[in-house]
Every structure is written in structure tokens, then in C-alpha cells.
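Below sits a lone chain in C-alpha cells, taken as the form predicted on its own.
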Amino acid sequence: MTNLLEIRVPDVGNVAEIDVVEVLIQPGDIVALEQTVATLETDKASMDLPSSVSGTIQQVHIKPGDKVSEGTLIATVLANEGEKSIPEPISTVAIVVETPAIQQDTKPAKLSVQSEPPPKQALATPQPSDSKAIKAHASPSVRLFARELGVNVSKINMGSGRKGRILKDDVKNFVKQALTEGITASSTGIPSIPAVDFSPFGDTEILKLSKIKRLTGQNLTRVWLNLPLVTYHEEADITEMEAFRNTLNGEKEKGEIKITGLMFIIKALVAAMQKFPNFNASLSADGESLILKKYFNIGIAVDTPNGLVVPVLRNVNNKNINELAIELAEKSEKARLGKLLPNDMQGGCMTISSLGGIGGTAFTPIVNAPEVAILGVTRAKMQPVWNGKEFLPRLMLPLDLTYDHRVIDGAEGARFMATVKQNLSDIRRLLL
């Protein structure tokens, strides 16, 4: 009796559609277990595929540009003697990003539409022969809308309401016909970047651009078109913070994981975001509701060999600065050996972008949207800093703000890096 088995896509996260890149296997190759058979990627990482059997490849289900999920066959193996007929699932997949892995909405977000797109009967009528222009009529209500996402009402040329007036539904039509032809310097009024040869100056090589370079770039361009984004620079005197964690790790044993300043930078973000519940949630895909999250999940940048990634670490509000360290250790080590899944990068509230390993002393960095902040930090330093009567040597914590206008104001923005600022100064707050 023949003993064919089967190899599947095992559960690599919530990811609905997966792109074949390569296929490493044909009819009548031997295959061990865990052996690569072929590469997956998503818009946010590259994945090697392994067996989840030995034996002798019989038939392959799938070839280069297929698009799979969970549980679609990949191939059909006579299993070698002894072989289960029904094998354990693969639990991991080894997964490769070559590009900052940004969380993104998959609903288009606003567009800021400020030039007319390609002329169309639904959005245009012909101009009367003495060739005036047709005066937009709108209610103040509607056109505050309108500006609201960036649109001039006067390229809307006949709305849908009594007289031709034009009503918020026409305004949404508008901006959703530019989604529809596409996000591009056209459409948002932005002049292109000529191209341009250089060939003349000096020998050159063209490198394409992988699929998730490709799409990262559209994301970034997206968030940085359509959120109006603010940064706010603030520094934290985290002297006393600094001597806490040098006096506990020295009370740890050989082997066990350091305490790093992070864990008390996300202790001190997180007791801000109860605090101040907008920047712990979400905009609707409409722009007109706000959703807010009761629970509290960071985003650490780690840097890997292979670019950076961003592991998510979960309900960090109920857990210690011990758990957070083993944690984020874990998971920075999955990283590095291109381990993470897509779920270990997935459910975000708030993200951390950290380069104080390295240095700089100020930086803007963007929403991972749909999240409506992040945080950066860059490396501490000794300051001499007035106290009212004498200068006194600290280590003061250069920290950077940016936020989602949309959502959060100058004003909450302030207060919120005031928060964390006096939690990380005194790390007693945050047992308040």
C-alpha cells in the first residue's frame, strides 16, 4: 500500500494571500523533513517553506506567482518506510524581512486630493459654450468635510442633491474614485521625479527592488501623504532611573537577562497611554470614529542582519519588567534568526523606535499606521542642568514624539510627553 502524504501551508498568522516566489522542488526529488521547498512572501516578510515530511516529491500543486494561504497543498510526497501517513504540523516558518516591517491598515486611508483626476462622466459635465465654469454649490457643513480630506469642492462639478448641490456622499464618491485610479503624483497634485540617466557620470548596476521594498515604500509614502504628522522632542532625566537598573542587574545571577533601560521606557508609555486614552486606539476608515483599545500591546524596532522588524509584545501592562526583559529578549532572537511569524508582528497599539545603541540625538520617526503615535528614543547622555541654584551633572533621555494630527492636538501631545517624562524621572510613579 502506497503511503502518499501531504505538504501543506501550515498557520503562518492571519495573512489571506501569500505570493509563490520560488519552488525548490520537482516531480521525483527526495525531500528530508524541514528541508526548504519553497519561498512565500507577504507584504511584510520573505518565508521559507519547510517539509513536513521525507520521502520522494510525486506531485507539485504550486509554482512561481501562485498566490496561497493556510492549508493549501503544495505537494504530494511517497513517504519514506516508517513515515507517518499523517504528519505534525510544522509549528514555525522560517521567515527572512529584507524591510521595516510597518503595520498598515488594509482599508485605503484618506486621500488628499487637490488636482482633478482623469476626466470622467460620473464626476464631470461638460463645460456650458461660453466656456464659464460651473460654481460648486455646497452647504458650509459639507465643505468643511471636504477640506477636511483635502478635496476642493470646486472639481466636483454636479453633485447629487437638489439643484446639483453638493452633498457628503459626492465628497466620498470623489475620494473614492482617486483610490480606485490610484495613489499618484497626478492625483495628489504632487509633480513626479523626473527620471534620469546616469550612466554619463560613471558605470552603474540596477538592483530591482524586492516585492516588500516595493509595497514598504507605498505604505510609508501613504502614511507620510495622508497623515498630517507632528513631532514632539522632549528630554527625561533618568538618573535615578539609571542607578534602579544598574542596582538590579547586579543583584542577577551570571546567565540571567539584563534589565535594559527600555523596559522601563515601555512601563512608563504604557502608564501615559491609560492615562490618556487617545493615543491608545485607532481612526476609522471614514475619518469619523475613534476606536479605542483596552489592551496595551508595544511594537519594539529590533535591528536584524536582515533589516529591521518590528515583534510585538502583548499585555505588557500586566506584566513585570523581568517578563518584558525574558520576553522581548525571545523575540529579539527569533529575529535574528528570521524566525518571527507575521502574527509576532501583528496587534500593535504603539511602537518604539529606538537608536540609542547607536546615537543621534533627535529624529522624526512615522506612525506605523493604523496606529496613531510612535515613540523614538536616541541615546542618553550626562548634562549640566540648572536645579535653581547650582548646575548638577544628569543623564537626560532625548525622546521624540510623533503623532497623528487628526487625532491628537499639540496640546495632548504635550501633556502626554510630560507623563512619560515624569515617570521615567521618577519611576515610583508608575506603582501609583
Contents of the next structure:
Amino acid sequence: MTNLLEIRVPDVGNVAEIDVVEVLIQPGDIVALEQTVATLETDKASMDLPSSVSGTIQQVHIKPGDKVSEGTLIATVLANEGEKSIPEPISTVAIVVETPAIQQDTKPAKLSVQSEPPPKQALATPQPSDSKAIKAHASPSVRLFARELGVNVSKINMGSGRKGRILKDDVKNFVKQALTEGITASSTGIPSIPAVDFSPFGDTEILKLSKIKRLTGQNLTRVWLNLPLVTYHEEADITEMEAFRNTLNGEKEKGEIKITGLMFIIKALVAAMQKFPNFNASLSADGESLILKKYFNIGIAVDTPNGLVVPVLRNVNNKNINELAIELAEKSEKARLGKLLPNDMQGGCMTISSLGGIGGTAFTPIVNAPEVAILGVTRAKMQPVWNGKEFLPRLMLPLDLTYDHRVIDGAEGARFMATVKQNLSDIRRLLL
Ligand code: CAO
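Go ahead and give the structure of the form predicted together with ligand CAO, now that the form predicted on its own is out.
Next comes the full complex, this chain leading.
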């Protein structure tokens, strides 16, 4: 024998013409007793309509936009064995009043207010008080759903429901977007830069950012927000190194890859990393230990038409200057043609960002986390240097070291750079 029961709108206290804003069931759904089947809304309040029976939905008699009142048939349900429809009034109808904000003050006749658990920490946002969260138009079940996922509904600007009401799908989309975009300044509670209409000031054109630029931007933001960064500036006298480099290049056959100062910088850096193992390390995700690396791979920031990429030169300690020059030429060419594979850009221990071919006197590069430091290089310049007796013209190379201050102390950074400087000023030291 079939046991077909009905879900109807209970006694809602002389309120007629209540809007149906969301229907949460469809034929075939299994509903539990008290499970929300629809969200109703009056001018003043929003309420979740619970099922008065458990079983399988046979037919749904309402749709969003309908108007209902006490007794309106909501759905017919093939009830579970032994089930009887609960006589009205249904025990609890959860209600949220849109304004004013304080939910507990609301005492509509015959509707009991369902108290909801305190909100969890919102998804990457500081949690405003719940009374503020009520500003967002969402039913109690949607709020509860949002809380279970750690989402603060007040962060969802506009829902897709009637009059901008936030629906379950809006919460799901918010979570999806947050997961896809990763961390952003606004998701940390830092106010985002407001959108500006530039049209009053003149013509504009929209240019879509390349994928590399968008990914780099996200990564840089993540590092900027997570790492306490310090940049230390130093200068190395590369007069002798430059003379040696010119000699080497003078000996090269036509068409052979020339050696730039960068190759010596890579070697000088790795020699310093061998002396200061903290620079060849990454902080563990829990921030409690340091992972020391026994290999020496150096990333080189390469400027390409699509944005910045960082190919990695592996086991640099085992390669000579010429091998490094050839490898960097190949990898930077591949980078500019967009042909680098993910593997070409992985496994770096420290990165060099060299703007020396372009110019500059100093800059503050951002660490390529999970590495702990990055070396910036700008243009070498002839300068008068005092040797204790006289000024001599010396070729001075500006260097900028940015480091993660959680791992590297200021004095350690200064000592490291003193070693890099020494290695460059007297490249015989690289033989030691
Ligand atoms: N001082 C003076 N001259 C320098 C110099 C320096 N610090 N660095 C390079 N030069 C000279 C080179 O000797 C070369 O001169 P010649 O043409 O006379 O031989 C010229 O500048 C061009 O060098 P280069 O840039 O082609 O070669 P490189 O080995 O120094 O650098 C690479 C290679 C791939 C790092 C570079 O081409 C590049 O892409 N740099 C940009 C990196 C970047 O955008 N960084 C910013 C990241 S933001 O953090």
C-alpha cells in the first residue's frame, strides 16, 4: 500500500501572499524530516520551510516566483514505511529578518526562530559579526551551508536569485572562484583597489593580460603577503673580472656564445651558497624547520614578450662558465619562444634577476618562494673609488639581495653578500 503524504505551508501567522524564492527539492529526491524544502519570503522576513515527513518526493507543486499562504500544497511525498505526516504547526521554521540586523530581536507570531551555530572562520577573510553578515540576503539554510564551507556570505556581492538573493549555487561559485584564484589581497581582508571609470578622462583600450602575467601576478602577491622581505644593497668591484671576461670573449670564434658577466655572478653566488647553507634552503610549510638542499640549481629571470619566466640551470656547481653560457642562451631562447616545459622551470634553489643589460642602479626583487632569497643585478658603472691614497676608476656592479627574514638574519645577509662581493672582485676565489 502506498503511503502518499503532503507537505503544506504551516501556520505562518496571518501572512498571505508569501513569495517562493527558492525550491530545494525535485521529484525523486529523498527528504528527511525537517529538511528545508523551500525558502519563502515576505517583505520583512525570509524563512526556510522544513519537510513535515521523510520519504521520496513524488511531485513538487510550487516554483520560484509563486505566492503561497498557509495550507498551500508544496509537495507530495511517498513516505517511508510507518511514516505519518506531522500535524501542523511544524516544529521549527527558520526565519531571518533582513532589516534591522539583529536576528534575535525578531518575534513573529507562531514562528520560532531557529538559532544557528556561531560562524566558523570565513574563507580567508576576517569574520565580521554575524549581525553584519545579515545584510546579505540569504535564507537560513543558505547561511548554514555557507558557514559549513567557511564562507562569509557578506563577501558575496550579489546573488543570482530574485532581488540579488544569495542562493546555494552562489556560495558554491564563490568557493570555486576562491580556490581557482588562490590568495588575493581582497580575500585576506585587505581592501581591494576600487574599480574606476576612466571614460571621463579620455579614451581607453582593454588589453587582456597574458596567462604568464596573470600567474606571475598571483604568485608575487602570495609571496608579498606571506614573506617578511628585506632587501640589502651591495656593490662589487668587477674591474678585473670584466678584463678577464673580455679576454675570454676575444678568444672566441665567430658565432660562439659570448660570456656575459652573469655567468660569473652565478658562479660567485653558488660559491657563497656553499658557504652559507641557509641560503640554499626552504622553510617547511608549518614554518618549524628548514629544508637544506644538497644540490645547487639557479633560476634566471628571463624577460619575454609574454612576461617574466624563470628557467632553472641545474647543478651549476659542476658546470664551467662556457657550459653555463650555452645553457642559458638555449633556455632564454626557448623562454622567449614560449617553449619552456614545466620541468625547465622547477627545482630552483635561488634566483637571479639581472636587469644589467637594460640599466638601473638598484631595485628590490621579490623572492621566488619557496626559495629564501633572490639576487638582483643592475648596470655596472665606472666610478672613482678611494684606495686610501687616491681615487681610481673602477667598474662597480650594484647587487641587491632580497631575503625571507624568517630564515635569514640581517647580519647573515650582509655576510653572505660580502662573500659574493669578494668572489666577484677576485674570481680566483672561485677555484678554492
Ligand atoms: N652591467 C653592465 N652591462 C651588462 C650587465 C651589467 N650588470 N649585464 C649585462 N650587461 C650587458 C651584457 O654584457 C651585454 O652586453 P654586450 O651586448 O655588449 O655583450 C648586454 O648587456 C646584454 O646582456 P643580456 O641581458 O643579453 O645578457 P645577460 O647574460 O646579462 O642576461 C638574461 C641574460 C636572460 C638574464 C637577460 O637577457 C634578461 O632577460 N634580463 C631581464 C630579466 C628581468 O626581466 N628581470 C626582472 C625581473 S623583476 O624581478
